[in-house]
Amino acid sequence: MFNLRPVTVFTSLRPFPNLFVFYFLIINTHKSTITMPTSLDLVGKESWRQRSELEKMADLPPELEKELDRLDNEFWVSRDKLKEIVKRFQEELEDGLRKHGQNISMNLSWVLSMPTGDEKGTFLALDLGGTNLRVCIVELHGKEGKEGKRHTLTQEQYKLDPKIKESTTEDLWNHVADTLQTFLSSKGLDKQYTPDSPMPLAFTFSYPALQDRIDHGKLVTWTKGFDISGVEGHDVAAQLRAKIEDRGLPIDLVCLANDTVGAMIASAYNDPATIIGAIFGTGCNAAYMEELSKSSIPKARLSDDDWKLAEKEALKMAINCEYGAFDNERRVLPVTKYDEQIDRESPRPGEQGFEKLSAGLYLGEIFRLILVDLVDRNLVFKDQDVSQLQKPYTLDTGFLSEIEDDETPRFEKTRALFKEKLGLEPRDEEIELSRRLAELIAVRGARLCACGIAAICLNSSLESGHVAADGSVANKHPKFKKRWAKALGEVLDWEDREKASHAQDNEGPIKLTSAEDGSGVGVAVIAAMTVERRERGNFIGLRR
């Protein structure tokens, strides 16, 4: 019935540089139908070799061959996997909608629509970030705008001393009220403005906070990095609204936003395609347009009023999901020994394991452990001064995003950063091993940033639009949208092989875009519909 013709293939598989395959071709006389075994039918999956995407520029020694074997095992997500998570993720997104105190909080925001772009006016923007303090005079100018230019901006940054990081609420927010009174000064701004007619002021703070009302928000814990004492538990508006009036400052507090729900705002300011905020780099988040009604968001209160006059004109809230908690349980999550380090060692144990995996600020920490591991098996710089690699944190996403986009002969520039950063002359095959090291980690956080996506597009039933990215892995790692859309097409079956092939290029259905300035313009058009609404009567999430 069958013909078997034995072919002997001299071919080698890079995983088994020494192995001779011989094939069989199986041929059925009757259908005539050909079966050979694939590469990854003999490899068992696929390994870091076949899925690189980096030239060779050495060959590495059998010891570090195994290495990059083992972490390949650990940090590669494959498909499967990925759908384990985003099913996890469904879940824990739904857990939150329902109650308080769950793994993603959920936040209501109290942003009940997203903006038609007529917004206008002038306003005062006020950025808590990770590094900076921002502030910003932001005029709306609508769809009106000269040459299309809906906007003018005018900031200053301001240096966050790393010392506040680890201070006191007074300590805090002191600093804050100095900033914006030295800030109003050098603008003209205490002349223009008085208490009894305020310039409005719009808070981008980027925690997790819980809302009452859009001008209210009790910070549930810090994150990224900070570790403040007498500010969890409180309301930061208030907190800052005293200060504020201690200087007779002639500013209103009128929104506090998350820089997440400020730059989905900002991006459907000009693009009305948006569907997601989304930032992926310091830390990482996602905001979206829920329902807003008792069955879509069952831990909402709100009078019965409230609930009828959301139901009759359709409203739908900002739900800043804050999913860097996701799986702290790590039911689901790849945890590697290198994750667990960090984790270990950070100000909150036990607190957002998803974005220890995934965000920026860890990114380069996961690379300085596995090369501090290797050293200290001395299988890497031997002989060389590795003190300033035994620093914490002493290298970032950009060092890494800096070696995978090195085209330079012999990789000049990265031999550089090793010796700038490090004071550390990395041979050949420590280079090569540095490039996919490098290559390996922000695969996979690319990889886990598609998942919480993935799981509101599933969970919202949302099947096309934009998800407007911020942050510093998104905006500067020249790799991450391709790998996030291709990671995204995956999950959500896009197998048709035009869609398949235009996610590979972030052109599917759904499409990562650069997000407009959340923190700035993004909390500036929020205030603006909030003023816009308290005028015609509707307020629910505001002070009446």
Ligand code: BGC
Contents of the next structure:
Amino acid sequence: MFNLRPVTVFTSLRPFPNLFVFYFLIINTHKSTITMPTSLDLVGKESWRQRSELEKMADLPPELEKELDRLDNEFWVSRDKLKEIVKRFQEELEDGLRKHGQNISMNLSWVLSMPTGDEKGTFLALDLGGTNLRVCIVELHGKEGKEGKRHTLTQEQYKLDPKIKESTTEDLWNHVADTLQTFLSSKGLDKQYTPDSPMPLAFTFSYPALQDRIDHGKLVTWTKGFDISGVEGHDVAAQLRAKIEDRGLPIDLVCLANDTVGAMIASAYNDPATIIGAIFGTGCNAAYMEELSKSSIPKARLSDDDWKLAEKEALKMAINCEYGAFDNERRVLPVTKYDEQIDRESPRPGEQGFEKLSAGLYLGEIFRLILVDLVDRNLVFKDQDVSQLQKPYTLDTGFLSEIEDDETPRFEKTRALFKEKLGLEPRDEEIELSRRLAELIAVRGARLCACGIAAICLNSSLESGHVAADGSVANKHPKFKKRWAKALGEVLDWEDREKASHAQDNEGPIKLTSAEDGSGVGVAVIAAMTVERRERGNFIGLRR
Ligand code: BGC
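Hand over the structure of the form predicted together with beta-D-glucopyranose; the form predicted on its own is what we had up.
So here's everything in the complex, that chain up top.
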């Protein structure tokens, strides 16, 4: 059975590479021709060793073996549990469409269709990310682009001073406006455009913002460790606009969009099979298109004329789910004491319940907290200086990816990483333990990430298409896509032989693809669609 890899065989064959290949072939041939299971749910009662994809490199002392059993129990999300989570997820998605103030806020974006792929124009795009501030000139060529290239992009990336994360609204927007000014003059755009004939600006704001219009966004709460005072409860577009005006910059902010909406639109600009835009990175979230009708989005407030227009043109609206806040009460999520500690010590306890278990910002921290717990109980790194390990957020998701990706003979890469980042020299058993920890944290994250997408697909009856994903976890973690796809298949009951085996390779009917550049190209396409909509006289969600 393909999930039950005989780890002991792999282990004992390690010194005999040829035999190893021979067995590998047998196992895999066997897998595809003889015992292909009809169900993806092969995960009932295995031990962590059976579940693990890792080759064993060292025996563990009984006390560590016991710890791993416990951790595996706490972190493993079975198929039944996945289904329970998805059911609750579906309800919370619906609640968010019905009423304001729910866990999952289902924010209206006022993006009213997918792009045609033929949008054109030149736009300035600004992306306020977690670590960088990016400014781009995006030229959209539409379907006539040379050699099928529908856009050209010129960009500068400016590192965000980490102090900004805990500063004030003045510091933040002065910094952003100064950066825009520097960019405009370095590219000669301040000579090309004037305040009377300004360059249209599209702004990617990757935090939960309530939008009354497409060029407006009231920040509900900071996420991803940001804690800048004076912004929550305010329209971030207006705050930025004021600074742009103070400086007399020749820019007009025409739209603001979440990174998930940007990812979906950028991807659909090139790939019409796109159904969802998702971010699996520092934070996690997704966007999709919902029918714009009173029954589908009961909380939407439109004038009678606008409802008529929406019905006549069968409009849809991109919804920024903000599902990182799923299950803030932690009714169904598999929360461990490490997750509780992360939440307690975060700037916003009780918020982003789902994100804190599954997003990149937290995976390395969960790993660190487990090690600290084991150190405190004198189970690992005895007699070593663990001061570096005691520092919160010293390990990022990249650390876990590199451990999982390490194929060097004696895991030299992992040893070097421990030395470099933590000043520790792990023994073989500590390496073995760390590899398994990295795996179980990442597997839980990937399986949970599949739940949000499964719930959207079930609620919207989406049975096939591309989920365009961006973010460090989706794109840099070597095994994320496969794990995510397998879990999705388990939830969506892709039980027949073909779909099940395709899900293993992320080739199922709903497939994870790498998103196009949402915060550059995506928002520029949204700006082009907005300008075009205005020209056509469709003012739904636009400033009149
Ligand atoms: C934010 C979302 C964003 C996601 C991915 C979350 O913390 O609330 O707005 O889409 O991170 O960047």
